[in-house]
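Only one chain is included here, represented as structure tokens and corresponding to the form predicted on its own.
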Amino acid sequence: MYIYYALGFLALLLVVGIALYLITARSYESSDTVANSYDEWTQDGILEFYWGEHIHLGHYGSPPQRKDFLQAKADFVHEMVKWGGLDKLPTKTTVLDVGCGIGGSSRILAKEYEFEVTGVAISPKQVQRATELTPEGVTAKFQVDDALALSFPDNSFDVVWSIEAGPHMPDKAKYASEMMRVLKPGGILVVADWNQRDDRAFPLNFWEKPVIYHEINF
């Protein structure tokens, strides 16, 4: 009988420990914050390892099917550049990855598609890190930047490409007003990002609810 207690106290304790870290860890106080963390990550490596070339969510069809979870980021690239029409476009297209992190996308885009693509991040261990990732001659490059302040001119480049960055975002207008400033007019944008549902319909539950918490305040 007392096993039985002792493992349900245990049960406890680690959901209230996992719900007290998605409230209180990574909490969003500047981008130097989100530069630091990634820099950490991007350093021992260990995102990397488990995440492989690209730190976002996979493709996995309509209905979805299982499919290794490496393969399903890659797939979600080209559904990305089939949803926005890219496919259809010249090689020299110049694309800005904005949160490129360690430039998987970017690598996809300029050696499947030839485009002229640069990546920007705000860590700078991942722009070292795409730099030593992107063989010679595969025409992608990178740079830090903050997007909330591109160092680029305006109407800069046929297309802006941003995925699931938009979270690290303070400021949701300028990060959409400044990837507008830099496209050329009658350019693309094409923006993937996470998506909280209209919880008047479906309410949060007991485990979503710190979850979102957390990833609207990083």
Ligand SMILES: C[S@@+](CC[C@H](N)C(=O)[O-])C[C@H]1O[C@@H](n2cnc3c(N)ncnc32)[C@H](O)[C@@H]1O
Contents of the next structure:
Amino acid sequence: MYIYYALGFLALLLVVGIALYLITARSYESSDTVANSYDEWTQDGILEFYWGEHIHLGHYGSPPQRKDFLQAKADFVHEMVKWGGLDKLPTKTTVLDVGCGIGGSSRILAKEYEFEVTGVAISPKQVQRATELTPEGVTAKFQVDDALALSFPDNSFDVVWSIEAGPHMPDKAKYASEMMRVLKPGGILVVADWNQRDDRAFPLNFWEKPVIYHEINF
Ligand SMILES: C[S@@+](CC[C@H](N)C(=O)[O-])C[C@H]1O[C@@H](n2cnc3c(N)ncnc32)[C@H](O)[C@@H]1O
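Moving on from the form predicted on its own, please list the structure of the form predicted together with this ligand.
Let us now look at the entire complex, which starts with that chain.
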């Protein structure tokens, strides 16, 4: 008898959980709301206080090991450089950092690899903060631009780089095609984003499919 009560209670919890998720999940409104949220987070300084200059996940080694949270984020940038083969490129290589945040990656690419970096973000306050954090002589500059309608001509950059901006894009195909449009022929596109696992090895289940295809946005 008790088993039926327990099952009934679990079913009730499941229904309440799903209802709460559906009621509280934020759906995408516009690029303005994304920009406003990042503007606010930049102005209050909390994100920068805890996460430093990088608004992305870290690299903890292979096999993973304990390391400083902020160091892991910087290490991630270097791993991505190696993964994309950018460490073999000459100095003055031109790089577009799409969705650059407050410029953490852009500054590493400029300072440590001597690339000519342009960072773009949808948030004016992030662009302002990125500029403030970039010392004179570091070859990284920043501007407000929409990844879905980049203001650069075709074939502008040797490398296009983007970390964890994709979830904000309501049109992923446009995000990809804009990055490819401004990339020079033979250039390198390096993009990183969250992905729990490779769905070619373990296909998404009935619950994951709608979640993954539903844009998680502001
Ligand atoms: C999670 S943060 C990542 C920031 C940066 N790539 C980093 O790793 O520190 C997402 C970034 O995407 C930018 N972004 C979101 N929508 C955008 C759009 N439509 N065009 C350009 N940037 C956008 C935000 O302004 C923010 O800088």
